[in-house]
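Next up is one chain by itself, shown in structure tokens, the form predicted alone.
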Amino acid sequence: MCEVTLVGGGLSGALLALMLARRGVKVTVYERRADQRADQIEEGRSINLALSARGIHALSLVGLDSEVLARAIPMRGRYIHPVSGPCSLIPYGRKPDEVIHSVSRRGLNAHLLDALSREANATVHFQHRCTHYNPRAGALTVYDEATTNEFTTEVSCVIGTDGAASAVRDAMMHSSRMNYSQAYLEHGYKELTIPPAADGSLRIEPNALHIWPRGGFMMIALPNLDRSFTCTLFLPHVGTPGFDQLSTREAASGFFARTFPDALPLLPNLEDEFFRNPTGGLVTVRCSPWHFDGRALLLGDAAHAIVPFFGQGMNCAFEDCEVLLNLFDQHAANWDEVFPRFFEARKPNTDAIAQLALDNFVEMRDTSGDPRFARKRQLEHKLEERFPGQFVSKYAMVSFHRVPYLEALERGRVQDRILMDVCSRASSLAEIDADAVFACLHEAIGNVS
């Protein structure tokens, strides 16, 4: 029987383990955290994720898509909150099913772990942290945090699904000529909470991703099942404004009163949460290659961590799992063939979604409140309706279809340049000749299928 050891039992690790176990592979998973299903974290207080087409498709391959979507909240578009004036909803798509879904990270992980626990071929060890790995010798050292016992076990194949700070990647870097880079944004993030109203009702529109774009920084909010919203403030670490300037309760509340006036009444615990919750960093990780012979592989954030501004980190990692298992099936579990082919297939696309996520941060914080951007979205929907199967917007290619990320990046850049130019010269959609715009796009990039 083929045997695989996974380091990391988070979202991608649990899904990959489930896929492998159902193919008759004996899977052992070491996860450094405690079992989240037994953790009494209040629902709605964990980080939200945006589940879209790629992630839903991967979940459908293990029969969990309907179960997960039943506990998700559809978001139809971006709900824009200006400093003053009316709010507006900019739909993501033109069809009722073109939505993204707000899901609980903890809840989704629990679904996957529950399914994995029913597989005879899979064993998960919680509170087991990888402290050393020698891919040449096939030796994995693990520290059991519950018993404080450290042990070394022989492993024939290790897949690192242990996130952006991957211990497996660190070990591979010391055993091979791996290229590695990490790039932090000047921005950090802090999570806050909009609780339900006193009567248990919702305080703001539930079926939308709320954005307070402020040019250079922003705040967003995603809905939770308990009728709360998880807010995330993205702000430079240093500067004016910057987290370093918000060192007192008065400074923090004053900043929100000036900058997010409609949000301030929605955040009754603002000052307590602001100083209790940590300020996180935003990093893009790139490395190559992701494999060592047929003995070790990196997958998900361990190979290609990205910033969260296209909502594709989880979706991309789930697509990794699908691609890897397709290659596993094609090459009869020959890891010497599978691993390099996986790297060659995924590396250009993960580099592309990393760039798309960085680009989308600028769009969300700087241009999403611009009337020209709203016209651009309306024009995209008009083109999709008028030329079905021939025009697909960049956002739709990434979120509602499974077009390769690299193709979405290349075509999307051309589309964005042309459409923003057109919308900058028109004061309304009625002034724009859709046929002429499509002809220009067709000449620039050909049909988008």
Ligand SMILES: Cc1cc2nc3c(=O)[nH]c(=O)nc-3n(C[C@H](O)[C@H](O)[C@H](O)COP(=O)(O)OP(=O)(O)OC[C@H]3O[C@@H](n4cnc5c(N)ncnc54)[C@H](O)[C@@H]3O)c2cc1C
Given for the second form:
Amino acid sequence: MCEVTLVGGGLSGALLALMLARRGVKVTVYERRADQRADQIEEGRSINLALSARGIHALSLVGLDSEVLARAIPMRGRYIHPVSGPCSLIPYGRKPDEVIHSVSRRGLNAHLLDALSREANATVHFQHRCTHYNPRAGALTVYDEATTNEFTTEVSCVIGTDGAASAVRDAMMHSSRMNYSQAYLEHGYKELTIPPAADGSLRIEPNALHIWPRGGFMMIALPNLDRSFTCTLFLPHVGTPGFDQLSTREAASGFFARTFPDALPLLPNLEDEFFRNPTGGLVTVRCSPWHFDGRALLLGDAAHAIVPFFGQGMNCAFEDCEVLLNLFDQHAANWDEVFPRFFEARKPNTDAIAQLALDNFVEMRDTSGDPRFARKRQLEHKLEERFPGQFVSKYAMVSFHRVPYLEALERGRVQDRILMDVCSRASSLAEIDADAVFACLHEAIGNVS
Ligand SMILES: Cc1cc2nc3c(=O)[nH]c(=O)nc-3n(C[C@H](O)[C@H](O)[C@H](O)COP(=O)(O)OP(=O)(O)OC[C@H]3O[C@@H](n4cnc5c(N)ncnc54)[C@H](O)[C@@H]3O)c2cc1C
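How about the form predicted together with the named molecule, since we already have the form predicted alone?
In what comes next, the whole complex appears, and the chain from above leads the way.
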């Protein structure tokens, strides 16, 4: 029986373990955290993620898509909150099913682990942290947090699904000629909560991703099942404004009163949460190769952590699982063949989504409050309606289709440049000749279908 050891039972580790176990592979998972399923499957308020087409498709391969979507909240567009004046909804897509879904991170992980626990040939060891790995010797060292016992076990094949700060990647870097870079944004993030109103009702529109774009920074909010919203403030670590300047309760609430006046009354625990919750960093990790000698592989954030502004980190990691599974089938479980092909297939695409995510930060914080951006979305929808199958917006290519990320990047950039140019020169959609714009796009890039 083919055997594999996964380090990390988070989102990609749990899904990949499930896929491989169902192919008859004997899977052992070492996960640093305790098993949180009992109290997390009935999740309410929690940290949430946007799930879209790629992630849903990968979940469908293990029959979990309907179950996960039943506990997700569809978000139809960006709900823009200016400093003053009326809010507006900019739809993501044209069709009713062109939505993204807010899901609980812990709830989703719990569903995957629960499904995995029903597979006879899969074992998950919780509170087991990988502390060292020697890929040449095939020796994995694990610390058992419950017993405080550290042991070394022989492993024939290891897949590192242990996230952005991967211990497996660190070990591979020391054993092979791996190139590596990490780039932090000057922005960090902090999570805050909009609770339900006193009577249990919703305080803001539930079927949208809320954005407070403010030029160099922004806040967003995604809905939870318990009618609360998880807000994330993205702000420079240092500067004016910056996290370093918000060092007192007065400074924090004063900043919110000036910058997010309509959000302040929605955040009754702002001051407590602001100082209790950590400020996280935002990093892009690039490394190559992701594999060593048919014995070790990196997947998900361990191979390619990206910033969260396209809502694709998990979706991309789930797509990784699907691609690996296809190669596993094609090459009869021969890791020597599978690992290099996986790297070759995914690396250009994960580099592309890393760039798309960085670009989208600028769009979300700087331009989504700009009327030209709203006009561009309207024009995109008009083009999609008029030229079905021939024009697909960049956002749709990434979120509603499974067009390779590299293609979405290349086509999307040309489209964005042409459409932004047209929308900057017109003051309303009525002034724009959609046929002429399509002809121009067609000449530049051909069809997207
Ligand atoms: C603020 C923020 C918002 C985001 N929003 C979105 C979004 O809307 N949509 C989206 O698609 N993505 C989003 N992402 C990205 C997404 O969270 C990641 O891409 C995704 O979690 C990657 O999955 P993974 O399995 O590779 O890593 P993880 O989910 O991080 O899982 C890694 C697992 O490995 C375990 N582990 C770590 N070290 C060890 C060790 N030494 N030994 C054993 N186990 C270990 C961890 O405990 C964890 O369970 C967001 C990220 C951030 C930071």
